[in-house]
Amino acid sequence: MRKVGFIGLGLMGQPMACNLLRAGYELTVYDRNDHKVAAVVKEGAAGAKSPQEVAEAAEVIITMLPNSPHVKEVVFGANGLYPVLRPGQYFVDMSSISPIAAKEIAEKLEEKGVHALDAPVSGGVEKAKAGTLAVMVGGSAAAFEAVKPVLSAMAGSIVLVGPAGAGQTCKLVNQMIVGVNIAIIAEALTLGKKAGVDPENIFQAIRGGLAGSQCLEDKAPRMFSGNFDPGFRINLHAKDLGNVLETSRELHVAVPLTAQVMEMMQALLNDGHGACDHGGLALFYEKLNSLSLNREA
């Protein structure tokens, strides 16, 4: 399969999309932004002027999206995927969204002959400029193998973990690791500020031991010198908290780690910070305790 769609030019999109390119993908690609539609297109993949455009040209069709909603209209809605899917075709949703959304947009293509996926990503925008992004996947064996050589030209790691929604349910529990981990590296290293050690020392210390992670390495390095510019916006990931919270009162299962950063984030939108990278909830800890973190402050 040759013929690939993409749906979303974002952050994320634009650079996957252009790594499906270099791969010597034949690239059709849509936004409502023409711009970002321009920028692709320069690239050497062709423009679409509607989601149906880009179904009736592709074999594999690909969305990047901010939440279930966008990928609902773009599959259901007017000028939507779906009165011209083929049996035979792949959807492949790399949004996050929610677990029961993929499960039902799979359940409506499956009946129309469409092989679905729902194959979210970790790794945020270097990783995606890279072609090294985590790739997690939810849907049947047989589609899996037949997409893997298309995800393979964007990911460094590609790993089917469940039927459909299952991609989606380990990208929430991703998000619920990061936004916890990312929080009490900011909160320990800011109780070791105040007791007068460098945290930049703090951070050389413990880096190779049982608290060394990569979030530790991508983000405290962020923290010591303010720079939010996003590899991953806070609003992104407050939006996937809002799934786990979503999903985990569907399951009833209590997860205060988790909805005690969403509290944080919440504080963080308020205070203008939603297009910060998810490591500025450093910033919440400063406004916290009068103290930052930033080498220069």
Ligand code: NAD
Given for the second form:
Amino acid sequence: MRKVGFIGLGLMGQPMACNLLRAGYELTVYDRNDHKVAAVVKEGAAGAKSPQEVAEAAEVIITMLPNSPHVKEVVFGANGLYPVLRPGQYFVDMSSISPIAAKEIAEKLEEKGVHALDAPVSGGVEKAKAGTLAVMVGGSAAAFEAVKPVLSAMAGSIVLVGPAGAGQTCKLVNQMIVGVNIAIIAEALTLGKKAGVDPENIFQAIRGGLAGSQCLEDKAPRMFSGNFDPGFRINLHAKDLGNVLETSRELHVAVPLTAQVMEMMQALLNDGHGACDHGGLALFYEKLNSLSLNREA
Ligand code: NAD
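Structure of the form predicted in complex with ligand NAD, given the form predicted alone:
Complete assembly follows, chain above in first position.
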């Protein structure tokens, strides 16, 4: 399969699409913002005027959109893919959306003989640029094997986690672990600072022990510099935790820690910090305790 369609050319989608071009795929792209299409056309892609045009041109259609409503609109909305999809095509949604929506979409596409995979990613813009994203996939083993070469152009690791929706469930688990981790790092360092101990000394002392983690390595230095340029934005993480809570309610699972972090993120959104890196959870604790983890403060 050489003909690939790509819809959603944002922070992540644009470098992912460019890596497909570099790998030699014939790429047709669409975004609702024309200038984002133009930027990838400049790199060698064909530009489409609608999701339908992408579906007509491609054997594999990839989406990289903000959330479930955007993916549903592109598939089922005006000028959406659905009416022109052909049996044997592949639909791969790499956005982070609700597993409930992912399953609904997959069921409707399978009715048309279209193979659907949910394949959200972890790794952020840097790994999207480097083509080393971690991809977690839900769907059939046969569809997974068929599109694996295409995904390899964008990924460092690709794991089939289970049936339709399993990739999105895996992504939610990832986001729960990361969100709670960052919150407790900010909470604990705040206590340390209030007790009069330099948080950077605490970081150096504990990073090699059991409390050490990739979250600690990436987020604690941001808290000490007060630089919360993203990285991964609070508004996207809040979107993911919203999907966790929708899923946990549907499954009757209690997720008290995630719910707490969601409330913190809501407060940060209300304070205008949505575009900050999620390490900015520190700002919630700083306001609550009238102190700053920033070494300059
Ligand atoms: P983004 O907001 O930068 O890009 C989304 C793109 O989708 C935009 O270009 C927008 O114009 C386009 N779009 C939205 N609705 C559309 C529609 N109906 N039709 C056509 N185009 C439409 O977001 P992003 O950072 O690229 O993230 C995309 C997805 O990847 C999200 O689900 C996010 O949670 C996930 N993700 C992001 C990161 C990250 O670090 N940014 C990391 C891992 C996963």
